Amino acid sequence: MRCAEYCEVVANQPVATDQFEIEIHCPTVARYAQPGQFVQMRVQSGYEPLFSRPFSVFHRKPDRDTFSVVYLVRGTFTQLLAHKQAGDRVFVVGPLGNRFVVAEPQHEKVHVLVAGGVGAPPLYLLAEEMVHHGIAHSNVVVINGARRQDLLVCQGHFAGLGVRLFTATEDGSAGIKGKVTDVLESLREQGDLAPERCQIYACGPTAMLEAVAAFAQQHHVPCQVSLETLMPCGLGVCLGCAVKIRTGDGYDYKRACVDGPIFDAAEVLWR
């Protein structure tokens, strides 16, 4: 089920730097969204910014018919959108695009669920799931990057769920130094990504997945990867989000908003 509304705004406050969440009452958003879907939306009736924009869903409260995303102010729409209060509204269409399918047997599986930045909303929503779903919490590993401590997003929503919590940050202000492909060594040589009984899930900036799918590629672990691109028309319409897809005699091109956003790592070109 999907909605195409004007929907209230309930609160929209900061969660690091130059990072808010959004929370919108939004019924159909709230009750259906799957971890890795997303919506589009617009922050004013006008032309400019003239296209809408994708945030995955973060949180879902079905009780009070609210959703949320986070983002990033780094652009006209998203400072239009920072600025947004309680009781003003914004244009939402969704949930849009696929989700993340939890591999099986889901309760014999290590989840290792890989994020960077603002890549985080879709995956706690995942590894909520999981818990919610009886999976182990030893099972359910996150691994939570940025360039630093004050851009790391859900770090606190991630430890409340009790799961197993790595953090990474290029400058060493918080977690190991190093990049988030550096822990996925580091739980390799402890035993922890065995091929057979071992799924990844990746979301965040675009060197990252491709480095994380370099990674499940060289140690043939399974990897799903929820793509970063634009997104004019989140519909399939515009073809603007078009990704290169491996094919058995080449590649071809699908489209991130209606055939992903969440691919197989393996089946991307990355260049």
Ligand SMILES: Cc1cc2nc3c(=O)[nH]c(=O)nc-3n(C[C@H](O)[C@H](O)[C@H](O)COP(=O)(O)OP(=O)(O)OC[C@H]3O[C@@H](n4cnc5c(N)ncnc54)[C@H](O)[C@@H]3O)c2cc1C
Given for the second form:
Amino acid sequence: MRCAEYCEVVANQPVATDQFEIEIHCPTVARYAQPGQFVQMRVQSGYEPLFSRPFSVFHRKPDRDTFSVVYLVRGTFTQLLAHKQAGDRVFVVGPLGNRFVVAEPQHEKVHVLVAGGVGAPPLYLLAEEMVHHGIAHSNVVVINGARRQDLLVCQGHFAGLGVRLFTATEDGSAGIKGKVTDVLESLREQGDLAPERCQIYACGPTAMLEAVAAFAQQHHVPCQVSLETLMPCGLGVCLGCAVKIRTGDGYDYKRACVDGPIFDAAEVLWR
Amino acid sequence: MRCAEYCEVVANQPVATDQFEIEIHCPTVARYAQPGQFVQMRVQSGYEPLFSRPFSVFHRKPDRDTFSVVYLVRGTFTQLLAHKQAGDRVFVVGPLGNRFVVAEPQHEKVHVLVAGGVGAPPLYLLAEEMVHHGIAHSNVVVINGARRQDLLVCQGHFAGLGVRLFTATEDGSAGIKGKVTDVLESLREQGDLAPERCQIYACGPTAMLEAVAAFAQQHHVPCQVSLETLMPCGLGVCLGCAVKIRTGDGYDYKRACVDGPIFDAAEVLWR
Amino acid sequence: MSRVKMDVQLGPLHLQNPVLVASGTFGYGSEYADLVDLNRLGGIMVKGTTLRPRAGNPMPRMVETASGCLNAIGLQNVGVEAFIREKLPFLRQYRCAVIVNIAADVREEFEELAERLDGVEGVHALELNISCPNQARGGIEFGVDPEATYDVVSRVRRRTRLPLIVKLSPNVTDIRVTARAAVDGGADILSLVNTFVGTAIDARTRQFKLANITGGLSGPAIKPLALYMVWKVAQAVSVPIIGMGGIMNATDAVEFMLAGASAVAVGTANYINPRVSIEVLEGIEQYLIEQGETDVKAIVGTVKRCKPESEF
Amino acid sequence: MSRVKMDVQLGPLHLQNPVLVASGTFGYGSEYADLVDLNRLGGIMVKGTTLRPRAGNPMPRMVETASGCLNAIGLQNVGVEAFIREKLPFLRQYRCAVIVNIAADVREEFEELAERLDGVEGVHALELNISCPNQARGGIEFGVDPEATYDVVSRVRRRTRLPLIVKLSPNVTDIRVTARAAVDGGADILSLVNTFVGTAIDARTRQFKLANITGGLSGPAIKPLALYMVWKVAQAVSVPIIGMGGIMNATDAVEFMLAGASAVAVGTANYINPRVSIEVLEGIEQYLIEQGETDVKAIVGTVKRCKPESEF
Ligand SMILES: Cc1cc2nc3c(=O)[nH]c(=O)nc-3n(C[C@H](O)[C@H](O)[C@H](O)COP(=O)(O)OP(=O)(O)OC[C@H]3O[C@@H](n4cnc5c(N)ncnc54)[C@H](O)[C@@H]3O)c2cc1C
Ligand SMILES: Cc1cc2nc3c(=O)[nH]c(=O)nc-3n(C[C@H](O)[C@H](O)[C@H](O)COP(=O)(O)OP(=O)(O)OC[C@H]3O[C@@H](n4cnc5c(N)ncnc54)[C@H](O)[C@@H]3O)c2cc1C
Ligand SMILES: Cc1cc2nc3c(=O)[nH]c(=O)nc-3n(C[C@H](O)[C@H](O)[C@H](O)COP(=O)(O)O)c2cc1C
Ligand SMILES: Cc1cc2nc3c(=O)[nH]c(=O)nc-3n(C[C@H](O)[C@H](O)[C@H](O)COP(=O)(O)O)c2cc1C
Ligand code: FES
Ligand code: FES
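After the form predicted alone, can we look at the form predicted in complex with the ligand?
What follows is the entire complex, opening with the chain shown before.
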């Protein structure tokens, strides 16, 4: 089930430096969104910017018929979004795209969720689902990274789930000083990432995803990544979101919006 | 003296149905604007709409370094303007254009100010100046017209000046039921509009101006009108605001923004 | 039921209403089927289809510009056989017209495509996309050269009994010339415009924004130019016109019809609001009622000169 | 003092910096003199000037479109004699270059204009506007026909020793062809683009919005198209280029220079912000400093292909 409709903003609050959480009343997304799926949003009434923008679903509150998204203010659209208030309307299309697939047998795996900056929200939805499905808290490992402490998102949410939470900031202002891959490396050294028992799920900036994918490949750990591209339509028709996916010894262009955004890291041709 | 600069909004309040008064901090306009002059304003950061918009100066408060404008919400720009709050910034170019010229000898004339809808504000500035110059209150006649009572602007301001105020609404919800030209006609019948003693100043919708001009011509009363056109630049360079002005037995295109917006009604070629 | 007659006859092609969706902006219909009632559309112009599947251009392929977007997708598509096998059966379920946009680098491929699609159940018309770069002519479009246009159109004409729409390129000095060449070659209908060639540069990195360097401009930015071309062509030829270029709402669509288009296609707007085509359809009906018209055909080409000085 | 070298040499024309204001968008300079320090501009391209004064077209003459505007002013101007007598003396006070944009319906008038302005003190260059309708050719622009372009440019060339800029029309299939014709005819510099022909319709009244029916599109909407044309022409000719079309800020201006323009002209943006030309100038300096460049000339034509897939 998907919808394409005007929805009311319920709340729009800052959660970190230049980052906001917006809660939107939308029964369809609230009910059907899966971890890793996204919505296309539009707040502009004219053509500045022309296209809608994709945002991963963070929280679903089916009892309130709302969902929420955490966004970083980057440019024209997100600036407009930051000005929306409760009662204003947003055009929402979604839920869209595929979802993170929880590796089976799910209760026997160590699930390693690697988040960078505003890549954290969809991984929170995934972690929540895992806990809800009764996966042991100790088997859900979250590595949350950002450049600085004030750019970390969802920390409280992850902590609230009681999962194993590691934090990395590039300047050391929270958690270890370093990158998410440094945490991965130390977990591996401690024997926590045995390939046959482990699955990585990653969402964040492309450079981070590429580093995580390289790590996963080197150590033969299966890894799913959520790719970010421009998404003019989000519905699979414009072909403006193409990503190179390995097929045999060649590659195909897949659409990040409908074939993804989640892909097997081993199949992504990064450049 | 003119300026082209970002100015701070001091207040922005509704004054009638779909009409607002915005007060803007701008020492140059506050000091130098003359009755009938206008400013070009821009609140959009992008290209929707592309051009600035012209608005007549209503109030000048040189002691506060502010001026104000009364505007009717019509389309894209005025909708954006209505959302501005104290502290927001507006790009202002002005004061621009020519001014109403007070007929000489000013203390012996009957000055008849004919306003339609949001045409009233610049005539208020003119009436205020007349009173300030010591012209007898009884010699300043204001005819303020609108379609309905709730669209009348500046009524309180005119009344506050103590000038002779006549009101006309098309539905009779305030003052006489009829048009400003009906008031002119009855004044004339009462002998108040002796051509050699009288000067009309008119600002309002083009159809009204044309009717007032026709009345003035028929009865040989001198009349100044403030013309409204699209004004892409306001500075006399784009030639997009041309109006046909009689010259001998032909006509010339004059620029409403710098040669006007005030013209002698007898010289305007209406179609 | 709507109170106005909305069906239109474009030469041999009957449409239940004049609102189409433009090629490359609505996929193969299935992508939108849960959001849009395809039965209500006048027709679907499917993604540009070539003889063999194509991978398309490297990324980035699209970039936003002021009120527009540049695209250089490079005709990524499944090829005509997979289209017939995998995409067409779905579309056959609906009563809207299915128009196959065909593209090729060499003339013979256009002929093969036309022949292959002729008589295939569920295909209602062909739209010849002669506005894509033509390898045999060094990357220049067929559609900018009247002789090449005439030649390729008449070749295709001989291979198909389907209604033949020729999609004109706007990248020409005088679009009436290629319009007439297409009609002389046997076009039943003209569609215009395709995208305008443009580019975008990133000042910071000092690089082109598109991997392909250039792309085609679509969206509201081009509407004034497209409207002008439709008006020009409507006066130069007698075949019906499908107008497009920056249509975002019903008012835009009406403008194209007033300029001389018998039908319209909504393009880039589909990305922004998947339901826009239905909103355009309903908006045109509303407009006709407001204008006291009972048949959409009555407004085609009726734009008048404005009374000079009427603004002031 | 700026820390980067900003002066540019365009063939025979030296400019203290590469930021000009486009013809028809800055009047005769005097209109802006109290708001803009004219001494800081690279040059002023004055309003299109004809042999005799012109009244211009009826109103409405301009209309806003999505990120653009259509104009059909109709070359309202005071004529060359009044220009020399009444407008030029003011401009002579300033150290920016004064470039006279000349327009005419017939070739002989172009020749007369060139001859009249040759050697007049304070005129630094001529800009030949061959993008306006040519009565002798039935309202078609000179600038869309390479032969007419060559002919009129070479006629003017023979009548003037002033640096000769030819302003190209974008309403052509391949702008390199007219560019080469202009250079062959003797152009020292090319300027591009002029406006794109378009129209606008009022659905409610069913009338064209412009009294003249058609107008020329300018503003941000056309930037991708103008940028493409500048890039194309820069590769086809060796004379310097003045780039324009939708420049609203320094970043836009830099894009034109990266594409191959040695100087830029700011047009429609002057209406919106009278000071924009100075902001563009300062912004270019800032950009050069950020990029570690010490001379504006170093960036001209340096745009590179982007690393494919670099976006993702
Ligand atoms: C599937 C998917 C899910 C997403 N989920 C989220 C989310 O949950 N929260 C969130 O904040 N963002 C998310 N994004 C990214 C979001 O779509 C962009 O931040 C947004 O489009 C920016 O729009 P804008 O108009 O504000 O910025 P623009 O004006 O488009 O861009 C401003 C500047 O930011 C840069 N920029 C834009 N997008 C990105 C990007 N993706 N990465 C790096 N730089 C960029 C541009 O190059 C430009 O310099 C997601 C993207 C995808 C594809
Ligand atoms: C010298 C001068 C002084 C002015 N002073 C004032 C003033 O003091 N207060 C004020 O409210 N307005 C004034 N105006 C008019 C004002 O500029 C317009 O209302 C404004 O441009 C509308 O902009 P918009 O984007 O909101 O509407 P747009 O989107 O431009 O127009 C919306 C709708 O309103 C119609 N419309 C636009 N302008 C006018 C108009 N002038 N008359 C009738 N219909 C119109 C349009 O045709 C359109 O249908 C003045 C105009 C001039 C030339
Ligand atoms: C991403 C994209 C892909 C397109 N693909 C095709 C195509 O395959 N064949 C074709 O004839 N036109 C194609 N077009 C052009 C559109 O059909 C249409 O002619 C053009 O976009 C102008 O209309 P618009 O401004 O409403 O989008 C494409 C346009 C876009 C934006
Ligand atoms: C109202 C207006 C008047 C113009 N008049 C002239 C002119 O007289 N001569 C000329 O060569 N170009 C004229 N132009 C074109 C501009 O000089 C410029 O080439 C064009 O507008 C593109 O630049 P822009 O998008 O920055 O405005 C005019 C443009 C506008 C908008
Ligand atoms: S965003 Fe359009 S196909 Fe993916
Ligand atoms: S508004 Fe530009 S000349 Fe008057």
